[in-house]
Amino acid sequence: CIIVYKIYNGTYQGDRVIDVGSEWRTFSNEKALKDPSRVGDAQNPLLNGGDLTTMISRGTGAASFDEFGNSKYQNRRTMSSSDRAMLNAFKEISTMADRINLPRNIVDRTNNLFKQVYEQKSLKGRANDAIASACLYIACRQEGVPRTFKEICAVSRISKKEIGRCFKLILKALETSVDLITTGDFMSRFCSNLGLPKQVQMAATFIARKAVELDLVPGRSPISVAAAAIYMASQASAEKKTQKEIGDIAGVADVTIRQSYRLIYPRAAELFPPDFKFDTPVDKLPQL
């Protein structure tokens, strides 16, 4: 608090101005050993408590002990075994999120996700860092920026099959849904990371929305469809990718690509873009 003084008609009236920034304070003696901080980390909703629990860290001044060596301080209260597992949750969520860079509002739909499943008590008998891939999966659904299970696979130590079990199971008994992913959900990310031009990134994502209109892909998925829209864009402009470069980053098998290729290959000319200027023409495209 500050009080700032003025004078009014010539007699002094304070004015209470409130300071609302952080307390850099501190009450150890090592100032030379420690940075000055706030009491305590910041409030987490998601834990018992709020975990508003105070640690006392082990002393090594000598006022910290009695005459018989034993520390005066003692922790009362430790964290409860579901608070440590929610919170080593929470950290390997944080970790899985960084290495794939999802923001924060991601991390946070995931931490949610992962609480309402811990205290249901539902997924029995499955490691908590299995039910936090596919938590952190369903996230990524519900907001609109899906990843691949071999994306969320390949940031966790969990195998795919584990978490496409768990993602069915938490569904399940959060009685919740997720959108279903589209072609377009992926195309943008993958031409990105394959270093493609926008121009080819629009004729995959017009390719692969036209041979999903044409029915020309049944029971393919949509990433296979995804990277052979790629596949194909790409060999009929400059920028040509091979289909390993592009199940390197799509996560599918080379003959998945080939597969949903070989489906739409017969009918090309009719799903390019009208506006698109080839470097190869159509009927010189591979056949596979």
Given for the second form:
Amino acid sequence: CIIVYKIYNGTYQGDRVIDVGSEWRTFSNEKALKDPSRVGDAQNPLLNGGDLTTMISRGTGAASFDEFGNSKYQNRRTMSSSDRAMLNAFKEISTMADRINLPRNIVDRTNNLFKQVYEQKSLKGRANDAIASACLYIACRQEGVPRTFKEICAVSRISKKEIGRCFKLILKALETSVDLITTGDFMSRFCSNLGLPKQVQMAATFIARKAVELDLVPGRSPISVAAAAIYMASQASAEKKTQKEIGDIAGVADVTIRQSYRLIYPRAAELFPPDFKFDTPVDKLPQL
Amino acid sequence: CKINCTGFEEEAKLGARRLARCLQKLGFKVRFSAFRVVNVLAVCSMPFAVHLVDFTKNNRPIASYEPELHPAATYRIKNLKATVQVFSTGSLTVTGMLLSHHHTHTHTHTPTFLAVLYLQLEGTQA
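The form predicted together with its partner chain is what I want next, because the block you gave corresponds to the form predicted on its own; please supply it.
What follows is the entire complex, opening with the chain shown before.
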């Protein structure tokens, strides 16, 4: 690894190679007092606009502090001022994604989307947080693991209405479209959060899919149908969950679950998978 | 000052005039000018139910359906600058900007779309 020294004197002057020795590579986890590596982490030039500025870190010796105890050498005069908002947004995206434990690939996709939208400037008037939340929603959808708007709302300060608006605007600006959500996308998450066993989850997935195929629930949101299916599956098994519990996890009102349940109840016998072990038989299912 | 009024054409004009009269009674200097129809909304209902998921898949990217946000699929016609909202029951709401004469607009709107949609919905009837 070679260190490139950027000579800055008001204008860019040139590069000079000063060290051709090989680089230290840190393998162990323990933090030695002195990290001999001279270059640090890999940068992310795709997202940050790629400037190689010098940053002044906090001093350790006595000489770096002046009389009042403030650090003598100020840090970071104008580091990438044009992209400061973008870096802020990336930080916000990272925080939001961390709250719901989203993997790195979704975060990277969100950052890319945000960068594209930001550079296009067509949504410049909107709050950056709103655009970031909408990008997060789109990224989850594109990766095949959609999150409901309410789930994104829970980790963001922006209202669902605003996120929805930004979502539509971004799709128009980037000229992309997303796949429609299905009931199966949410089954594993909701069932795990409720602590339901795999059998019940598979049954609920089957019920929801069958209900949509038979068009028993026209015009109902897939989330509501999924919630009703989970309710039916859990009530037929040993692990009974109340509508309120399911509504809490899915973000639907329990009257909504009741409505969708009433639509699928008449044909409950056909909706269950053939190899399902009933703890409560179909005719004893609760009728709301 | 701008007033937006919704309703049938003559009644909307009457309503706007009535409001102007109220303002006049309050003491403001009012002059009623430039009354124009800007937005036309039509409602119609198809005799069949619509499978919104299939409809949206067949009509990408003109159609957009977000069940979490709105229960209808929105279909935007660019050259006429109109939006059709299709509900799963078969009801349609047609909203359009005024281009020329509003009477012909309202009347040509719906039959054209009925024809267009019927052709596309043939395979997606419930």
